[in-house]
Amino acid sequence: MHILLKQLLPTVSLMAIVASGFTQKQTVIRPGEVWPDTDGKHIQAHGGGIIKMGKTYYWYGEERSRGLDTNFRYVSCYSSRDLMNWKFMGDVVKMADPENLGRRWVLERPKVFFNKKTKKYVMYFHLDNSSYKVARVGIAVSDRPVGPFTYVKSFRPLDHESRDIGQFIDDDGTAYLVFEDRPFGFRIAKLSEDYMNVEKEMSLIKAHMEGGAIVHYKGLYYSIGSALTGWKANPNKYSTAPTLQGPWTEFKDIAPPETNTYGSQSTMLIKVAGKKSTTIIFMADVWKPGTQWDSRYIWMPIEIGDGKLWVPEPKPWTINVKTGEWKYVQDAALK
């Protein structure tokens, strides 16, 4: 037996090296590049968003896997303690179409809530046909936040169309539906008291916009968006209210235009308030419509104060959610 484990233990030894070449602690966030998962594969969680519960942060997208089963439509969901190292727990939800919607149907950009009194974890996403022409939110529930999530009902919040939709929870727990209504703009809405359906409009922000996420930030709230150009990123753009109620502010841009948002669309804004500082990350997407399981993100600290919002030029930077101090990382490869 000894013989053997001495035998054994070169072996166990570089396959425990080569293991942990694929499970590397990331103590960087590089924008635009590949970001891997603990198991070493690029994350999947494409139109996300973002919740936190105590400790961990849980992050829900669109799983644009290659090989997937094209009869189903998946939501992928990750956990994290530092927003930097996420671990794959699962798909948590795979769905035959729900509707009769026809083949190519749609569910694009999942935002989950947590409701308090219910203890349901409630999902949203918008829900289509391959024209684009139902324009509703669907609806799934689970008691875990790891899923399954179950397929409840779709439906028109307030009777207006629904495509891309955005959350927002507020700093007194409220929640709110950002969503689409291509006529009009984008409206904000306040869920009812069991997020089980829209209950009252805060405001029609009259821009064509879409990917729409809000903040609230040292008694403003930030609104942001991006313009109606499809898989093609645009120069998204920013409006300021006292009040979700409005008035808004005109819109500007939130990086040079000529980059396009740095090719990148906004899903979210996460608020990351810790014991020293409080640091607002801008979301993207980098959309890339023919290799979709390639697509990037974009996260960075956004500069915001006294109504201006400006995301800097993406380079890597690092952050302690404990504190909530972020900083710039000089030389990523050795750190």
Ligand code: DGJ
Given for the second form:
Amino acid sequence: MHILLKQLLPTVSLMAIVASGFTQKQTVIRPGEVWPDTDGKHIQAHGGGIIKMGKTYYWYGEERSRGLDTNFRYVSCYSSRDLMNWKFMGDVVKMADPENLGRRWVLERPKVFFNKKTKKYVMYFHLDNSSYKVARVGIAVSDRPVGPFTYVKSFRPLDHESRDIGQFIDDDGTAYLVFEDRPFGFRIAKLSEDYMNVEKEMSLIKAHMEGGAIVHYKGLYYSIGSALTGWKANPNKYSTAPTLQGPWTEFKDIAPPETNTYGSQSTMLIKVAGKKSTTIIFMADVWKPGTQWDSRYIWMPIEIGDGKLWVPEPKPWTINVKTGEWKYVQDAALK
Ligand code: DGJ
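Having looked at the form predicted alone, could you now put up the form predicted in complex with the ligand?
Okay, now the whole complex, with that chain kicking things off.
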């Protein structure tokens, strides 16, 4: 028995290592690298958005895995309690062309808002045809954060063109949609009480920017966006204002411009308000247009305050969502 065990031990340990390799707990966020979910698969939640319900974060995004049925568009949902380990909760949207938009129709940048009054989860997304001329938002609704979401309608918010969308929930819980209106600029608008409509314009920032995101930090609003260069990265910029109505300052770089935002494009600013500190995370996509399933993410805690915002050079880091503190991690691979 003893001998048998001895003989088997190397095999058993190898099996354990292989098994644990697939479900290894993440203690580090490695910007730009493959980000395995709790099943060991690269997270598919591109152009995404995050909400927090109780202690759980939900990350929704474009599911772009290889081998999906090309007749459908998919939105994935992942859940996490620590922002590092993400469990795939399934594709919460699997939708066929809802508005006769043609074979190469587009569903991008899904964002989910939870409405406290109706208790519904309301998903907004950019809905378009292959030439991006339709420029509408679509809405799908669910009773649960993990779906399934049912398509309801599409429209142009406040009758304006809308391509990239961003979501902003203010500290008082008010929900806003940020949308790119190509002829004019970047609009911020309040959602209606039930979130099923876009009701009131707060600002039109006359800058041609997409990938819009906003954060409210120490009495100032910071908005960031990217230039309009398709899937190619460009220098993303930020502006600030004392209220959502403005006045907004000139846009300034958020990173060394020659790095094109370290090869990424903004999608959201996540505020982690912990017991000891508040960390704002720049959440961005590193698009790989020819191999979209391999598109990566850059998440970095930003330097922010007194009207300044800066995304430091991406390096491995870790966060404690309870305290709100983060730190760089040296030699992450050896940990
Ligand atoms: C840039 C946008 O930010 C993306 O969401 C996507 O619409 C691409 N353009 C398409 O070229």
